[in-house]
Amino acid sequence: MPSILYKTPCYRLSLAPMLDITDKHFRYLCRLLCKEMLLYTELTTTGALIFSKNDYLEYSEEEHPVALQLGGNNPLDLAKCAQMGEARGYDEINLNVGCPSDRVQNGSFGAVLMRDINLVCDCVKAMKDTVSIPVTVKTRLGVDELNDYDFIHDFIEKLVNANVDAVILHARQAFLTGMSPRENRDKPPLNYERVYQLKKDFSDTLISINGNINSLEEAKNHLNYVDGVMMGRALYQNPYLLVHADKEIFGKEQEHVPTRKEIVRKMYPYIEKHLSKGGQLKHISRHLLGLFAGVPNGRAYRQYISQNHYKENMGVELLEKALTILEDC
């Protein structure tokens, strides 16, 4: 059966995997402001899912469609996961070939991976050889000292031979020395032009475009020359950009566009369940504080938040009182 990925333009906009932010909550969330767009899980390397007890691929039915991103470096480990995703119902798997964090290096695996594209090629090939969803490659446009434009097109050929099915790029390179992994986010410049010419010389492989994106209106102009856009930080700290995207970005026409409150209002039946299972208020509600972003006593919102959430027996009504400190919006 042909993925959901072909049967609709979802990729064109597409929430990045951030480490310890893009969780199901978060994702909830943006399903809640979008239902188009294709959200991506966080990170999860291929030892959590083989060896841990806990379950790092659960996901709500209403996050669809949903991407799973692994990280790994041993196509069996990789194939046996992504055939874990697959069973579970994810519509996508995604490879990391681009985080240069310090913990990613140490598991040789991430940015690291860039080093070696023989090997990225046998990963994508042992994951296509197992699912018969999407296999995708997240990275950077070079490592260190392989940063011309000849290294990525030569890596993205290969991985074009290799089948994969889309490609997203981060259009900065990636610094495994020298810079910690927030600099890494920032200090790189950024090189857009450099993705839109690889677009140009694999005009048949879907490619996606990632890097300092903090708007809609940033996000169709690339859209121009790219298949797609993925978005991260600007929408965790201000996720309330996404309640016009399926409109501006998909074409649907929306009958009715939710205010910030009443997003968070749609929120309580998710977070009671998630109390009713032990979970904490905490865990959902650092979620909500960006919605807020720029609005009067957006601030004070935050904070009586920040103040309260982890206290013991917290739920919505904490939530409902916060909303009583803000100006109507």
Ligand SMILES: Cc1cc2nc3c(=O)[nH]c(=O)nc-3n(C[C@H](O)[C@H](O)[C@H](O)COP(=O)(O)O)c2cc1C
Second form
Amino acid sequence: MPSILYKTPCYRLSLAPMLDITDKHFRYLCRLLCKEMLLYTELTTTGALIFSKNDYLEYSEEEHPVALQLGGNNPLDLAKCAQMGEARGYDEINLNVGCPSDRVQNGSFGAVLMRDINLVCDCVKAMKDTVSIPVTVKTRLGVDELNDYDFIHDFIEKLVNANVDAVILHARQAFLTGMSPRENRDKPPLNYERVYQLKKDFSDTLISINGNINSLEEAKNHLNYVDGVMMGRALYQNPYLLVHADKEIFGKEQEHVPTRKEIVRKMYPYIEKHLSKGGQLKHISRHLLGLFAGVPNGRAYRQYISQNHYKENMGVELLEKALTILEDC
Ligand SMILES: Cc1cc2nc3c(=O)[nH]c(=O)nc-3n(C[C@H](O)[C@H](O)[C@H](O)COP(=O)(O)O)c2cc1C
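Moving from the form predicted alone, what structure would you give for the form predicted together with this ligand?
Everything in the complex follows now, all chains and molecules, and the chain you saw is the first one.
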């Protein structure tokens, strides 16, 4: 049965962690579109959290439920960072065991950890011993030659014995050599059936599926077999997909479905606050480009923003103008 540690079944739909994409601004936008879903931060390394002076843990209260994704391989460091995340109010700590990038491999974490299940379990146990919020793992179905059913079955069995609260499976294997991170997200074939089978074998464990899920319709279909669906690129390319998610995925009545323009305007107070603290419009407006995907004249809106938002002293007037252009076109 799904973990009782979550206050709501937020895991039924989640925003995938995406470096340089799922920052606090994009997560805030997603929260305006969907109240119930779980939002994941970008990967944050233990080194950055422990040694940097930057505040990598900053988020808005509105973002809850929000999960902090950690990258690392040292149980003590991970426990320390998990504790920092819990103290700051995060709702879940997630360990990345799926990223195949060279930089991550050089740090000996991410997908390379799939080769050392005992170390992954030590990391999970160390975090579980330290925090009371859920500790979860995001991983793949295999790595290099370790890609048969027995491998991933054994991997999850050990995670379950380490008391992991949920496993998110990107439904394809990773290749540590010969493929870029981008290719690793598309080329290895998807195997949704294997994820469904794992859910059957570990019926008491909360299992979410990830990988090329492009619509709420597809998400709903997966939910017949697994507990949760995680979506990444489709939501970045077209965040407005989320506008019906509270109803379609979580069964909540929606009194009013905001239009795309209303969503942009709902961002204004948030943007003003960011600007007043010395931030720049482009940090946030770049995440609003996808909102009018597939809409007539959406291209003119995107072009206007992209050509102007990097200039100095830009404010919400620029966005208001972009919305007008959309009308004018
Ligand atoms: C630009 C980009 C950055 C990503 N960064 C991360 C990351 O920081 N942590 C992680 O676990 N996965 C990361 N991923 C992988 C996604 O979380 C997800 O597993 C993958 O994109 C497949 O899901 P999708 O087809 O719904 O996008 C990233 C993906 C993209 C496109």
